[in-house]
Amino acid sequence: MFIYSLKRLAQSLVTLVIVVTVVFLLMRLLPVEGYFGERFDKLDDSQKEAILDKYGLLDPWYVQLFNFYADLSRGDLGTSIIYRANVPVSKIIKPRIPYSVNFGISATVISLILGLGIGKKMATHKGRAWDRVWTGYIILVSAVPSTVYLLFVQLYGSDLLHLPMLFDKYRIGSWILPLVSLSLGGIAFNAMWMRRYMVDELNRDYLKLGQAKGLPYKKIMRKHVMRNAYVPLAQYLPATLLSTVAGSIYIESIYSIPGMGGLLVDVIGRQDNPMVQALVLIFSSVGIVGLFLGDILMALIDPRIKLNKGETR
């Protein structure tokens, strides 16, 4: 296990590496606009020389390149230039990420029990009116953007429901909404990955065996169907919570919520773009991590894993 874990771990490690690498370069393709604000028009060339000297963006790619790991090595994600201009970007980050954390993990265990639940029951149900209200509904946030379902939640919700539209850290009933919305794609996922799972697991020979000997079709379903449609999806959990505790973009944006998603939409909008790559390289670290804590989680669970010396999987 523990080779098994050093090897996924430095896996992960050269792909994060890689990921810093190219978002790194992308963002020295942004327009240098980005570095002077509303300044840019004000400032003559010497000027505009000179501030991009400060910031080290007249030095040769691999320079800059090997500044920034220094400084990311130190744990310095940069200063923001237009956001808050001269002020850390951990120290504008930090106050946030218990908006996007809270949300997260809250919108995360509600999708995972409703999810769960519709889907072993859409399995049990198969063919029949619950199964196929609920694959109605799961096609429906699959084929529909996005952004029209969630707006759709968002002011039909507030209107009949008589809920607050935007986010108020001071009304609980303001966190309804965006919990709703945030947990919408992952009920949809949970249950589909469920069905599918459980109705593999139905048509197995072992469970046909088990009710020819006699055993209780509950404690088939419970220790056998139910156990082993749990181990695949297992792997999607890591990263589907610390992808959703990193907040929804859009979900933030819409309901006000000052957590890292919308500070990123903002950062965008204002061409901030030392705002911009921190915030993409934690995003992009979150989704990483929760990848490699999911293969790890899986070869815990799953006895069908060989850890042997020459078989990883």
Second form
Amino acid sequence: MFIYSLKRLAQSLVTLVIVVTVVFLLMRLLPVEGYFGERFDKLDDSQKEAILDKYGLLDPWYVQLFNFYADLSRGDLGTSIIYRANVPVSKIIKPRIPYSVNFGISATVISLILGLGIGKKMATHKGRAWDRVWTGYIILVSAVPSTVYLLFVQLYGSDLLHLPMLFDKYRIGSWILPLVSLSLGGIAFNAMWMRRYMVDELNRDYLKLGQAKGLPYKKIMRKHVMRNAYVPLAQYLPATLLSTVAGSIYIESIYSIPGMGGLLVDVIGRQDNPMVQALVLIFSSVGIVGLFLGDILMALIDPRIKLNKGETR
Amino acid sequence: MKTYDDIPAELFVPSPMDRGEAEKTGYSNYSYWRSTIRIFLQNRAALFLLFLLGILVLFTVVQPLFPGQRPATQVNFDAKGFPLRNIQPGKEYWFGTNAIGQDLWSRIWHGTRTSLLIGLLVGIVEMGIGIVYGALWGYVRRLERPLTEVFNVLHNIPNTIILILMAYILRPGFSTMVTAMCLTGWHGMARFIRNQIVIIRDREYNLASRCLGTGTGRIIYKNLLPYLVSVVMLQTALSIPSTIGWEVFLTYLGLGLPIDVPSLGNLVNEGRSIMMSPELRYQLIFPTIVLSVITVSFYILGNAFADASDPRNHL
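Could you drop in the structure for the form predicted together with the partner chain? We only have the form predicted alone so far.
What follows is the whole complex; the chain from before opens it.
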């Protein structure tokens, strides 16, 4: 177990280094005009040269890469150029983290509770109205792009329910629509997963044995069926949690939530290269950490899993 | 002690493949594709959607050939030479016109054509990369480690981020979009194929086939491929709705196709920008309806065909 964790950690670190390096080098391919700020057409060549020199962009790429890692190790993610000129990126991002984290965690919890509950009832009511209605919901949410149906949630949610259309941290009502939007996909995913799991599991022999032994149905459910569901749940939970925290790029943007996702959309529009680079790095690290935690958690929970045989996920 | 040294070695030579003998042991009149189609035809809802989708796709292709269609990028003017902005849906303009006076009806069909083309292209490329990568990964044992590592690195990065990064660095446009989506989409396919191959590669019936002298080609074609068809078809069918979704997303970020190329992403985005005024909402709703019909149909059809083409459902 310990060896497995170490190996898995090493793997994640290697991935992280590769990702950071590749992202950094790719960003160097961009035209340098992005670094001159808003009045770049009024600068002459020597001024441009000076700016490039200031950001170290005239050095060979390996020197730049080395400097970049040196900065990273001090927690320096670079400096914004256009979004808020000459302010360190970490300073801009810091106050935005709580929004993304709070929304992400609440949405994950909501979609877990509702999704698993709905999925369970779908399995026990297989083929009846409840199952059919929610199957329709799952198909709709999985097939129609979220970028499209979320617009309608925002539009008609604010129209019919008279909820605020944009986020405002002093109005609790304005929290509802973003939360609902963030949870819709998760609910569908959890419900679909739970239903399939339960349908498979309800035909297993151990269940029949339990019933033959005279165990009460509820106890079989709680002690055996649900117990087995923890393992796959444990594996994907951290990844889902973190991807909800990070992946709410679109939702944060359409509701103007001052989180990190909305910020990424902003700085892409303004072509602020260091900001884009920093946010892309943060989001990809979050994904890597999530998968790492999931694998470790799964290995902790499931005694059958010994992953040091070079088994892939 | 008795030894077995005198057993003639030719007893251990695999017998040559005899086509006639091989057929005798097989199913008398089982045909893979006939069974697949038979089961698929039993699914009424899927049939209806196939019909609907067929008509829709056919229509997007032939629509410009109908009489009286306006080009999708043409700005329409009234008799006095003013552009016909935001005309409500009516007899003349069936789906109305947009904010600069272009005919929404032609724009929607043109856009559907663009988006379906992207989806199809991406789906096929993903299928190609996924099958080759997955097959090598599952079949060639020496490549297993390196390919696993490469896969893990790529799979660890969120797709959204790869897409955004690619679209940000390259110049926005048709080829950038297709490249970026192809780079992210094949992971799922490769992993599915690899898992399937690893599972069935050493099953008893394959072992038996190999012992009986069946050639690798025949094993792949008759024993492995039928198990893979369902997965491949499902993944390819599902990649079309997801491609359309990504296109809408990238367009929202401003990294999509140029505005003068009608696509579902551009249309949804144009509609979004004016959705606050209720009388103009038709500009969001019409593209959305077409988009939803297409994505839901592909989703359901993909699943229905995956069920039908799974040999385990054939008996």
